[in-house]
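First comes one chain, alone, set out as structure tokens in the form predicted alone.
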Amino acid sequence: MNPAFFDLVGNVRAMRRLKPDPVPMELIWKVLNAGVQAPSGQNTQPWKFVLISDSERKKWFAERYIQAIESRFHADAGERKANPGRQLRALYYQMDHMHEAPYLLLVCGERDWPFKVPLDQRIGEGPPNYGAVYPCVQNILLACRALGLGAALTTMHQVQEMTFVNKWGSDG
């Protein structure tokens, strides 16, 4: 039995109110190392990381994140719900302060066709391989929590995926 593990798992939650305090790069390396220890089919580790620390790039990313939220939920920043609940308040905070976090970490999954899709039906790019990426992301979230760092999983940026690729290309 390892009660510390179960305490850790029981305490992981989305933390959207992140402090702007600097985080030593050695902790980021620990977090990323935890991510790459995740299992993946045939041990292919079909992910790449983009770590954004530059303030202008964080602002640029945060602006697109807000646009993605607004386009998905058909509401702009000026039309925020009055007296929102706790979760919505946290989301609003994340939208307004994302650029202040010391780092933004994107876990990018390789696109791959599932085996069940016949070769003749594989047209265009394959879908993201979420089944391989999410164990990596979970390890990252657990590592952040174990190190006293805040983190939250979001996939909303995918609405703007091509904007990111066109802006930064594959070199981030």
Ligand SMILES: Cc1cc2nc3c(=O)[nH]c(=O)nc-3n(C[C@H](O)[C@H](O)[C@H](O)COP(=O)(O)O)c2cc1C
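Take the two forms, find the largest set of C-alpha atoms that superpose within 1.5 Å, and that set is the rigid core. Computed from a predicted model, the values in this text were never measured in an experiment. Residue numbers count along the first chain shown, from 1. Compared with the form predicted in complex with this ligand:
- Fitting the two forms on the rigid core leaves the C-alpha of Asp120 displaced by at least 2 angstroms between the two forms.
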Contents of the next structure:
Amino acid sequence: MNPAFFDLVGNVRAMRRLKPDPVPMELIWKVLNAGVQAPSGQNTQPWKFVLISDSERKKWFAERYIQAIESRFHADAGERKANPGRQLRALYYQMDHMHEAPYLLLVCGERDWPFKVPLDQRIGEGPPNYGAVYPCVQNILLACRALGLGAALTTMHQVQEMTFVNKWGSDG
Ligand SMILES: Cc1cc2nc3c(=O)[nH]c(=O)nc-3n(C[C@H](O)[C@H](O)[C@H](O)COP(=O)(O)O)c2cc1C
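The form predicted alone done, now the form predicted in complex with this ligand:
After this comes the whole thing, all chains and molecules, with the earlier chain placed first.
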């Protein structure tokens, strides 16, 4: 038994109110190193990371996250005032302060057909390889927690995926 592990795994929560304090790059490498220990089918490791620390880029990304949330949840100003619950209040805080976090880490997964789908049965693009990305993401969240770093998983920005690809390229 390793009680420390069970404490850790039981305390990984989505932390949406983050301090803007700087985080040493050394810790980010530890976190990423934990991420890449994750399993992936045939050990293909089909993830790539984009670490955003530049203020302007963080703002640019955060604006697109806000647009994504507003378009999906209709979270306009009126909705925000309408007495949102605890989780929505945290979400609105996160939207407004996302650019203040020291880092935004994008964990990107390749689009790929599941193993052994024959070429003639592939129609259109392969689906995003979420199965490979989420174990990596969870390792990252666990590592952040173990190091005392706040972190929250977000996915809503995916509606803007092509905007990011066009700006930063598909190679990340
Ligand atoms: C696939 C997936 C997508 C998620 N997307 C978002 C998101 O876009 N924004 C967000 O604030 N939280 C997101 N979350 C976090 C969940 O809302 C959160 O984990 C859940 O409410 C449980 O809260 P807890 O992690 O604090 O226990 C996502 C979690 C998962 C697993």
